[in-house]
Structures are given as structure tokens and as C-alpha cells.
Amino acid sequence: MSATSLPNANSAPAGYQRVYVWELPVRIFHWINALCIVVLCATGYIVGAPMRMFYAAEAYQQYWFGTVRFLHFLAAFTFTFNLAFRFYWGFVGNEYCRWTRFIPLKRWQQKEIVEVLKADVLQTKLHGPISTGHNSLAATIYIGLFAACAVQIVTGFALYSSMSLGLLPRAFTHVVALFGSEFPIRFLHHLMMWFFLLFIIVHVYLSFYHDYIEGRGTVSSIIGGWKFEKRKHD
């Protein structure tokens, strides 16, 4: 085979193109929010449920749940700014990751969260184009994931107010007034952790069945930007 017939390791399979979807600043929030939210699940069962794990008298023998606590804090505040961040650039990236692609208005939005489920609920094929971005029910759900992750912010740090004397946990002190008492909210917070594990399960599963389905790179988008998409015949 001559040099000339070799393929282009940039160029895309026959009958598709290339499309830069998800932009640098999308990835990094992606993979930072993965982290945080695993770190924020395991460190936040240990603070709600502690556990004796040595057996010794040494105070310092049993610091490691400082560490816990501290590692759980670290994560909530770089959570809560990376959150913030992914907030401003929905504004100001690319129309993929556009606040205006995750409200199902236009009525081909609501017919592919039809199409969609079908798919991932009944196991049907998929029929007619799927959106090249987010589809409309992924779009649509994660509406509801950053709805989720504020109330994880407003009850983590109207929790954290009583003992400290930071600005921003200090700033929903008036949270646990409007409760009545720090049990609601602790219960509601707790409760919340749950819904981020079930969700991190469905959405794994998704992603690499979505991958499976569609063989357009869903999967590994996420790390190099690039989705696969069928050619637009003239």
C-alpha cells in the first residue's frame, strides 16, 4: 500500500463527519464534577454515619475523621465554584452546552425525549436523527441534576454554618431558620446523596449504551470533544 493510500488518522469513517462538540472548559467541569461528587458521596456517609476505626486512646490515632471532614469540605466548595463556572460558560460556549438546548420548547425536542425513551426503556431502535449534542431527554434530566446540585449546596452549607465563619456558609444561616431545625435539612441533604449515587449508575450505563447504539463516540467525546455524525448529502 503506498504512502498515499494510507488513512488519515484525523479523518472520519466513511459517511460521517467530525464535529467539535464538547469545548475544553465543558470536559475539565465534567471530569472535576465527576470527582467531586464521588469524593462528596463517600466522605458525606462517613460524616453522617461515623465509624470507630482504631481502637486506640491517642487522639491523633483518631484524627483521620478530621481528614474526612476536611477532604468533604474541600470538595463542597470546589463543587459549588465549578458548578457556578459550568453556569456562566452555558451562556457563552458553543450551542452545544447552551442553556437554550437543555429546555425542551421546540416540539422536535419533545418528540426525541419520546424517541429516546423508547430506546433506553423499551430497547426499541432508534429511529430518525438523535441530537448531536445532548439528546432532549439527557438535556432535559440534567435540568434536573443542577437543580439537585443546588439544593446539595444550599442544605451542605446551611449545615457548615454553625461552625464556621467563612462568608459563604455564613450566607445560608438563614436556611436553617426557614426549617425550623438542622434535622430536615440534614435528612434532605443526606437524602440527596442517594439520588447522586443512583444517578452516577444510570448515567454510566447510558453513556456507553448510547455509545453502543449510536456509534458516534458519546463515550470518548468527553475526553477529546469529538462526536461522529452522518453526512449531510446535497
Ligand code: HEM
Second form
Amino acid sequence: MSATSLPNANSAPAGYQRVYVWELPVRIFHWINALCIVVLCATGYIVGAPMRMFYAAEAYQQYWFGTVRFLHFLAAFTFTFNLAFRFYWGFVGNEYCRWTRFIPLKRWQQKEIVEVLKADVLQTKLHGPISTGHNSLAATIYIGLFAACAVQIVTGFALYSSMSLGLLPRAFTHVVALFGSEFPIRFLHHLMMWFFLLFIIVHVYLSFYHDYIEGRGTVSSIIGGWKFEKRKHD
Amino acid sequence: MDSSRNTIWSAMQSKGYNRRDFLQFCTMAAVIAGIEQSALGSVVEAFEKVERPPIVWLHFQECTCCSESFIRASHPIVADILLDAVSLNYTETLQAASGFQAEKCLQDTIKKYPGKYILMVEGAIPTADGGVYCMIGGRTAEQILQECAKDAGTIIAWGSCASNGCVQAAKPNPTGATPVHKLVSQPVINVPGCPPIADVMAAVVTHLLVHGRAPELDSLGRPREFYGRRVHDTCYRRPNYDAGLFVESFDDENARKGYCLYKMGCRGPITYNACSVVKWNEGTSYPIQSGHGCIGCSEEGFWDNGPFYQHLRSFPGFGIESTADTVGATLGLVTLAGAGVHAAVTNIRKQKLIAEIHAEDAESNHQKES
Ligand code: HEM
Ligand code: SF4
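Having seen the form predicted on its own, could you give me the form predicted in complex with ligand HEM?
Full assembly next; the chain just shown is listed first.
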């Protein structure tokens, strides 16, 4: 180790270079999204299965359930607009956050999916470097995540349409007609909460796991934006 | 036949009602159809001058609860007169005629008044196996419906059966029960409910008589006036809902206090109906006021979304006790356990991996230097 030169103490470890992967808008999106999903799952769960609370007080003295629903709707709007922004940013941001990165149409992406699956499930060693941004497996799963978000937004606003005069929710009135009634919409909306909860468990665990096996700052990258890439030897 | 095509006023006169009865009826009708007092004159005029439309009321796969409901409208004068005064030319349950006579009556009405008669359908139409599950006079329900619908001026689907299939259409729907609007091309006024509220039915008919056209409908073909809001939106227990005060079991203190029935499976939050405003049996009560949650009888598929005592259906394929939450929580625990095992295995193999990586790095550094 002593023989390697340290060009700059603040820079990357020897043999690695710093890559600015997640731009500030992407990082802000990520944390707003994370916060919204946690709030939506928590408040949504309570809306579905309210607990016994404050039974000593009468109805005119409290409004806690209404407040929980309000928080759900507040987070829902934030969640929706935040996601819309990210959709747009996927067209104008840097190469790592573009939509083309998410859809595994190219051969190398499909190969990488298999490679990462092996590393994650069978715990084999990664052969050679994988993508510095999202690895192809993660990117493909995020397509599923965006689809799940879309389902929640459509079903959520469909349920919300009858409680609101807002232009946005009213635009979803016809979703109810499409399903025939709100029974299946509500059931689907509730069921999808579990997709998000499972996603959170797997996503957080795998971020830490990849931080460990790749050793190039996966976890810190979503805070500071930087990752490390091995220098190409010439 | 033709003698019955006169106005409501003349029909009432011939039945022995006097002018005072007639004006009383006009006022009631105006109130029910939501017409302001100043326009009462036009109602009186309509009933004096406009020819009353003949009505064909068909019964298919149903239990007759819609008819039963209708004849119990709050203001008996309205139901009586509607039945008396409009020309109910054909209806299996109430007509005196039978057999060939009855069928001829139906044919006559259709032939003589194309584009004028009101077609009311009670019950779903079975379409499986050539429609053999409901036949009248040797013809299938669908044949009769198509024949009557072709020249109908207005079509009304009474009740959930005719509007969305109701219990006959519950899975696996062996008879292929189908609501009216899926079989005919014209617009249909859907008046769902099992049964629909008597006064709502009376109001829809009155609206047609007074205005000569259908009331404003929503995207599911239901009159907006009565199906525009959820039972939940006008429920008198709503303050308890917002305050988070719920009945936990039917015999607890909270039930006695009249708290919200959401946790007892109330479907008020997804049911579009006027029960909490118009109420039932002359405005006496409605299910929630009587202490039971709404079962959502006017919503499509309410039979397939049971049990009635939880607000979301049970998870299909996992037995009646399992909710989406049971299934989700199980999956969540399995996932957590999986991550735990994975982390443990990773840790056991840690020494090997670290040694390998260090060796690799040393090698590549060595290469670079040389
Ligand atoms: C990650 C996203 C979301 C999750 C996990 C989530 C979760 C839930 C859950 C579990 C329920 C309770 C359903 C029940 O048991 O009846 C619920 C209700 C609801 N959600 Fe969401 N939701 C999300 C996003 C949204 C969005 C974007 C909207 C849009 C406005 C929305 C609007 C609603 C409405 C209107 C209700 C019914 C509330 C009521 O009955 O008063 N949700 N949500
Ligand atoms: S009893 Fe039913 S309709 Fe009434 S407030 Fe509670 S949930 Fe809503």
C-alpha cells in the first residue's frame, strides 16, 4: 500500500476515480419519495385498520382520524408531483438517471441482470465491473416500482375523486366507472401497500449488501451523489 | 287501449279523484322531482295536457323486491297514482290479464307507441346456454328485452339486478346473468339498490312524467341527484368516523353510543346512494341508523366482496378469514427472514471475500507499478 501514490488526499482511493452519479435533483427526489412512501404506508394502514384511541373524548372534541386521512392526502399530492418531476428528469438528467438506463433492451444489460442475480442470490463473486449507476437488475425492478406508483396514483385519485372538487382528482372519476364500483379499486389500493413494504425491506437490504460487495459507496452516493469507479489500466 | 292514452288528469277523474286530489298529487310530484314552487303551474299543465306515457314493466331474474319497494313510497298518493294514472300496460306481478291476453297487451303497446313507451326492467337477464334460465311465454328473457327495447322511448333498469347483475351475477354466475345496459344499445337509467329506495324510484318516474326526459346521469348511468354522494358523505355517524370513534363489536359501549360502524365492515365509504338522506319506510330509518353497517347493496359486485363484516374483501384463495393484511404481513416476515439469513451467510463468508479483494487490489496495484 505504501508504494501507491496518493494524488490528492480528498480524492478517490488509489486506483479509483470519483464519478458524480446522482445529481442533486435526483437525490432530493429520492428522499422526498422515500418519506412520502413511508408516510403513505403508515397513514394508509391506519385508514384501513384504525386503532382504538382517545375513547374518553367525544366526537366534537377530536379529529384524529380525519387528520390521519389529511396527512395521507397531503403526502399523496407530494408523492405524485415529485414522481412527475422525476419522470421529466429521466429525459433531461445525466446518463445515469435516463429512462434508457431502466429498460433492459440491450444484451449487456440482460447479461448484467443474470450476473447480479447470481451475486445477490447465490452470493457468487462479481466478475468484472457492473454499471456504476443503477445495476441492470435494480433498474428493471425500479420499472416495476414506477408501475406500482402509477397504480397507487390512479387507484388513490379514483378513491379521492368523490371527496374533492379539484381538477386533478376529478379527472380520475371515470376510473371508477371502468372498474364498475370502488370495491376492487380500494382492495387493489390496499394490497399494493404491501408491495411497497416488501420493496422497502429488499431495497434497503440490497443497498447495504451492494455497498459491501462492490465497495464503492453505494449507500453514501444517494446522500452525496458520488460513487467510485476503477481506473482503466493503460 | 286508446282510451288509456289520455292525460293524467283525465285518468284521475275517471278513477274518481277530485281536483283537490289532483293538485295535491301535482305538488307532491313537483317536490319529489325537485321542482321549485313557482314552477308548479307547469307541472299542473303537463299533467293536464300531456299524454301520459304507457309503461311496460318486465320482470326477469329478480325477487320482486323492487316492486315491493315501489309500492311503499312514502306518499302513498304518489305510488297509487303513479300506478293508477300512468298506464302500466304490462307487468307480470300486478296485471289482471294472463296468458295470451297479457302477451297481446305487451305486443299492442310496443306496436302502437313506438318511441313513446317507458320500458322498466326488473331483474337480470340470463345469457348462458341460450338464455334457458328465464323464459316467459316460450321466449327467453333476452328476446323479450330486445324486442321491447328496440322502440322504447326510455329504458329504466330497476334495482341492482338490472343495473349490475346483483346476486345472480355473483361468481361463478352460472346463468350468465347480465345487466340491461350491457345488452341494449340505447342509454339506460340505472337505479341500483337491493331494492332501490321507494322514493327514489318514484322520483325518477315523476321526473320522466314532468320533464319528459331522463334526469342527469353519472358515468355509471345513475341519476346524479340520488347517487351523486356516498352514504358515508351524509351519514349522521360521520363525526365519529372523523374523530376515530368506532364500534368494536356489536354489543359494546361504543355501539350503544352510536359510534361509526367502519370497523364493523360498513361500506358507506364506497357506496353511492341516498339512504342516509331519504331513508327507508317513510323516512323511518336506514341500516346504519338501525345499528348495522352498510353492505353496499347498490354497488356492482357487492356479493363478491364479502364477508360483510370487514370493510375490505377477504383475500381470494386463502379462506374467508384472511385479509390482504394477513397475506401481506406473512410475506413481509418471510422477506425479513430471508434478508436476515442472507446477511448471516454474507457474514460467514466475509473473511474469504475480504482476502480475495485485497489480493486482487494488490495485484492490480502491482501491475500498475511495473
Ligand atoms: C405509496 C403509495 C400509497 C400507499 C402505500 C397507500 C396506501 C393506502 C392504504 C393502505 C389505504 C387504506 C385502504 C383501505 O384499507 O381501505 C389507502 C387509502 C386511500 N388512499 Fe392511499 N396509498 C398510496 C398512495 C395514494 C395516492 C397517491 C392517493 C391519491 C390521492 C391516495 C389516496 C387514498 C384515498 C383517497 C384513500 C381512501 C381514504 C378514505 O377512505 O378516506 N393514496 N391508501
Ligand atoms: S357508519 Fe359507515 S357510512 Fe356512517 S360514517 Fe361510519 S363508515 Fe361512514
